[in-house]
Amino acid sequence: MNIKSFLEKKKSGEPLTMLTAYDYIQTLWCCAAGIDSILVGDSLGNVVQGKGTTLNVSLDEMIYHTEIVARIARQKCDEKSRPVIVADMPFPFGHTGIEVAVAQAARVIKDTGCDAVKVETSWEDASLVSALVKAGIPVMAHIGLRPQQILNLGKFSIQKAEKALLKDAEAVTDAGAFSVVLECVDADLAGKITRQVAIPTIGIGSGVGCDGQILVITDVLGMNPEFVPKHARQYAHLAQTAIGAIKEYVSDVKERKFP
């Protein structure tokens, strides 16, 4: 796979596949499973460091579990089946100024070895958007819901605000963006932004209309016991296997039977 691959695939209609991941085992399971792309989200403030919202990310800690996942995909993987590794560039990107986004979004490549980046936008980004690709930076958009405004939005909620989100779809578009993520957007509407914009759309709580999908890997496996995303779905129960495992591992050393 690479950014080109992800063009064809929506031209032959074949879904994309995307998820996230944030550590070594993690990216071994991914790639052994086939999966097309990987994103190093910020996310990870929320189910690796256990807090609120994904402000606190710094981008030390995006390039420290980025370069992780890069190399691991590079070491694991050939390069016709490896994935996409994508970087979240974590709040406030964008915000400081062009130029000191772009010296950022290029930190993150050297230093990660990833392929590209992504950037919560709308259509005041897109010159934001057109300078990381002029600069050589590929670029994965992200509209509707932008976790990174959740100060100002107040609440997570289903995005249905028709005109506005067509205008950023189209505005990343032209500003070169490779694809874009389309964050709990309304199915329907969605489904009418993945068959007008010529990219590729990654639906997460968008439906089935995109071109492909997104899924945070712990929701996905099961690894968070107190909380699961309304979009998600569980492929796996893996919190309920540890949790007994670790039970019986601690009953065997009470009970003198380990080692």
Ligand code: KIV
The other form holds:
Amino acid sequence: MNIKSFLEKKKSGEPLTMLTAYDYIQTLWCCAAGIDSILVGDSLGNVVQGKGTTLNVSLDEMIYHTEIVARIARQKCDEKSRPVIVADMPFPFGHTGIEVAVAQAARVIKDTGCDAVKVETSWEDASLVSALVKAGIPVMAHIGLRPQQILNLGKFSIQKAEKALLKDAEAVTDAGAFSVVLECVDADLAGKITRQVAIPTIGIGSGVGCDGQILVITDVLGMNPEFVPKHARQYAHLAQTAIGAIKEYVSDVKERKFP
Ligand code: KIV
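Alright, leaving the form predicted on its own aside, put up the form predicted in complex with this ligand.
Zooming out: every chain and molecule, the one shown earlier first.
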């Protein structure tokens, strides 16, 4: 897979598959399962660091996790089907000047070997997307619900502002983004955006009408015993399996059955 394959998949109508991953083992699993693309999301603030929001994630932390994922994907994935590795740019990316943003994104590409960056954005910041693309940095835009705006938003909810979201999607397409994440966008509207823009849409909580889907790996695998978002589907229950296994180990050690 490469950036161009995203567009080819949109044209052919074959859905794009994406998951987040943050470490060595998760990347091995994604490669073995043949995923199209891995996002090293700033959701690592929630699901790796156990914080309530993504706001505290630093650029250095993004670089640390993305370097692991990109290196393991390069070493362990089959070359032809190697997933496209995308790094999330953390809060408050793009809001301290375009030059700073280009330098930060370039550092992520250089230090990690990833293929692209993801940027939470809107039509107002389309010039940032074009500056990154012009510098040679492929951009996955992220519109709809933008978790880095949580302090302004107050709460997470389904995004239905049709005119504004169509404007965002068209602006990031014109600015040169190679794809766009639609987070928690009303399903009918997400379908409309998908039909209207030339680049692939990747939905999360935005219905079946998108060109592809992304979920957070810990949700898909049922790794967090404390929280599952409404839009996620659990395909495994690793938390239960792990807790059961640890209990068995504890009891074996106590009863001198192990070693
Ligand atoms: O950080 C993340 O994992 C994301 C996805 C939910 C799209 O932005």
